[in-house]
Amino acid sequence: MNNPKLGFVNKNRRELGMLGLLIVLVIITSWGTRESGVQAVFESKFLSSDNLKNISREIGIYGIFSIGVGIVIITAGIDLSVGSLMALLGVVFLYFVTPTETRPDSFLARIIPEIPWIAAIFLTLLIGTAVGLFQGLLVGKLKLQAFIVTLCGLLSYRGLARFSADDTSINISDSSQNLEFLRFLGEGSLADVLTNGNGSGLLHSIPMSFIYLICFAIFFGIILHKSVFGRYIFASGRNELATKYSGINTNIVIAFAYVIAGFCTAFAAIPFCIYTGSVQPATHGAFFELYAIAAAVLGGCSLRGGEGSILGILIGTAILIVLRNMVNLFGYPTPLSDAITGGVIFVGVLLDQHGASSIKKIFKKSH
């Protein structure tokens, strides 16, 4: 009699090592962030609330986006372009809710109207998911390859973000409205929201974002893991030709995945400007689209298409998050984060296409 416990583990095999590297990354942060003097792992700078608040902030950003990614990749599929897109949807949002007599000398600038801040909202929201159904029809109905047009994406979105904004800085303090709601949507707590910015205790140190984050994985995690459509996804990533004869509209399916991620992006894009209130569109979301790659990788999206998971996708999140704050805390420079996630690109990727025998090949000799 097969156990069901043992098949739980044998089908989630890799979201729980990466559950148990987390919690030792998480371990290890925290025991060696501990303030002088002080024993307990429990008073280290990285469980400090503030700091615990600003992990949930990103991981609740980046996980987002890095859902959008992980369906993309799940149907074999790539994309380059969230980073530039973010910028360039930043930049548009934030001309939704300035004057224009505040913004650059540039045509997007003179045509973009100033807007309700609700309105705002829904627009950016639009303009993504319709960047999104450009390139998943580029990819699902022409059969162009997916690595191209998003790298295409990712020089055009920025290089329009830098001439829109004539490569200055854009400010929501330049707005004229009224933006207090707005900012605790964006950057605040759930006590914020509900209180109106009145609010302490527990929901004071759960980021808008977080809550945002959890909402977008129940969702897609339904899609993705108990719907016909979610299945479909699978099939297309596996194999593609195969699905098509079965009577499946593969171009849609792959299309509709760019869709979500142009949705997930846009969908980002918005509290990040908030939280960061200002875009640099050269080098605002700047590297965003190889965290997410990174993050559906780590956890078991397997570039090749047809595996990967939902939970999976929120593991790794967390874990690219958790090991830039502990560079951060140890006091390494910064710049080191990005080499260490560089390195866990490749060890994903090596255990995806070889598994775990192929470091031992690595070191075996030759005969």
Contents of the next structure:
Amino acid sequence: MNNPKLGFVNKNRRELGMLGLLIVLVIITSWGTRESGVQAVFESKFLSSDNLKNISREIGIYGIFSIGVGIVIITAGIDLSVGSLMALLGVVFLYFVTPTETRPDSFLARIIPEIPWIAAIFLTLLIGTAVGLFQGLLVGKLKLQAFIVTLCGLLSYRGLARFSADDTSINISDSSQNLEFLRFLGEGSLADVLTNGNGSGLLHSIPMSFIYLICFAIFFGIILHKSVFGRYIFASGRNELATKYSGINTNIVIAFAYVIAGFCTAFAAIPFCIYTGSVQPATHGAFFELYAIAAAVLGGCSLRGGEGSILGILIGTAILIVLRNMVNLFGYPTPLSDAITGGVIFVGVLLDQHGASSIKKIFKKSH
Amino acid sequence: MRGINKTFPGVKALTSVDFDIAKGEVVALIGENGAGKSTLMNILGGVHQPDSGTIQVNGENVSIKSVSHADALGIGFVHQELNILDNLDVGANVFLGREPRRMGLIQKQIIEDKTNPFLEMLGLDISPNTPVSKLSIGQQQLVEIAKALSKEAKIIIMDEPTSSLTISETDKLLKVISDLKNEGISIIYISHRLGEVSTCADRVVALRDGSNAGTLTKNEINHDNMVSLMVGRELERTSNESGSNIDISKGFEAKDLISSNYPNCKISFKVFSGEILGMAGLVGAGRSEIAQTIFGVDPDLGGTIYIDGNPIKRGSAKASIKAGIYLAPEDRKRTGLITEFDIIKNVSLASLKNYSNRIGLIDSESEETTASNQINKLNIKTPSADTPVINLSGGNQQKVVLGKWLSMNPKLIIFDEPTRGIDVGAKAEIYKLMRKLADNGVAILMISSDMEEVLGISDRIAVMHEGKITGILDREKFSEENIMNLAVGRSS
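Would you generate the structure of this protein in the form predicted in complex with its partner chain, following the form predicted on its own above?
Up next: the whole complex, starting with the chain shown before.
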């Protein structure tokens, strides 16, 4: 209290530590991908504007659904359904914007009407939010275990997506609508949207999904860290009973976290399927729930609930994406990327929980 | 144990403390919370290592490195929070980690045969196959003692063994202690309940602020001596003043209230504005459930409650809180506080709407001001308002619970075991606060199993037995005997 500066460092110790890790990763990757000489670091492949644009687009998409999952984790819950829900919503969204004749023959393909893309966006967001509400009521009101509820979601949404797409890929190119502006919104840059595709310069390097993420982060940052509802989220996650004894309807608070997660997932699903151009329902968004959990945990969310921050989730997401990018740029085999990611998360969390001494101890013991 | 020193980061927990115990002796270790009792015993039990000092067992110098080392030396520790696995049966708990096995398989019969004699010795008439979840807390405690005995413990440390026992279970435990003593086993008995200490201890060792405060021999043991050793001064006895501002036309009333564990009993009573109504009874009489029903965290099964004559909405804590009915629950850490949150956030949790603007953003400045006011008013001892309450002592935690409610508009405050686990000095402060609240026109319902407390500060006492109120005593009828008679269901 007497020293506000120290207070800031203490309160954000976790975030600052992870920010350090992110900076180290950025430096290593820049150094490793430079042509030659020290000067060339700034012209490395990693720092090229195309690469930066690509990773910030990915950070944007992953960050949005990670915020949703992170909020659920702060309530001491978990959401495993994110990746499957993205596949299902991807199929649904593309059905909305493609003519019925081009779709494979399945139940869902027959009942989903073709509608203008703006309406498709709203309906997709609505469906995602409704799915979140459904899971939230099961967890919050009926007190079913979040792990089980969302595990069922993981299996059934994926299955439903594959079934309704007849296990073939659905392509955005089958659409007969003029989707140019939708493409700008989904995979374009800020310059594309502002100048209808003619822009260049700095604005051209900022993908829209990154802009969305910034908006989500500010909005949910304020909700989580400044609002009454956010305080209830932390309180319910930390000690639900004591929160209930303070006259707060924790059932609704917890249910609402899943609604937020559903909305965030739906919001990320749209630019993601525009970016990929097609949805192959068996693999679209696979493992995304786990990347989201990893990002949240890296960023300081505790699976026991009651801990975490939006800033941390952003940093966690950035670490994941930069790591993967590093593996690609260094020319390591892509299949190795998850293994490396897993290793870095493990070391990061270990360092955070036990400090550098614990790692020394492990190595000492093994010798 | 000689000259034991122990420092934790930022705290000097023990300063050259001496402690000894003879074979077959019962030594009570007393002291206020934070006096160092637990630290000293954790050192003896191998949980912590001392910074300096020596420990001798049977005349030999030892340094106790771990809990299993302490076990091997014959030192058993029965913790306040039972370390018992309620998904296993009695025998499995007793032999946990030392299961007799053949080819890796557990020999159940051997466990049974070996467990039985200990159960008999402790007067436990149960089979080793009984699941622990079927046992009462008192029986579970005895299972823990059986576990210590099965490891051939010569010294058994009991930390607040009676804090969740009923009166008859407590009596039984005290008898077990005297039996064990006759078997030559030494007992270290840590307790805040001075009555029990006088009954069972051969010697009393008091700690104060991490140092020895003195020793009492058998015939010096009495309430006043113990209290003055613990607090280092003569403490005024609990006030016997009655409420000065009782208004029988106002306050709280329950009519035909039904609570979950006695669905066939309807209960009616009043707590007048300005009075403290004590509620006595044995554990299991249904007192806490009545409190939870009134507060709205238990379901509404029927009945009406009134504040100042107006019926209020029931069925949720939210509705009760809105009507000014607050609960300071028995289990502060589980239901009263979010212990990892700081004082500010705990104080404001129930009334956050008062600190927020139209769009639901919290004004942290006014939140902090309120917390600071409560810290001053209630004399909460804390380094700062943003200290997590887990770092506070029990008494100060209870004050934070109070701060949460007093920053609002109390009509009825229900205290469930308000001083459980709170040391003597802080107890007196809590009593004063309760009296002051009553004098300001709040109705106070105090559920307590501490006879001295009930008799000392109530204006009237309601006694419960198996879900019913068997009698309400006025001050002139206050006596332990009258309460006990009603508590066991005899009318006085």
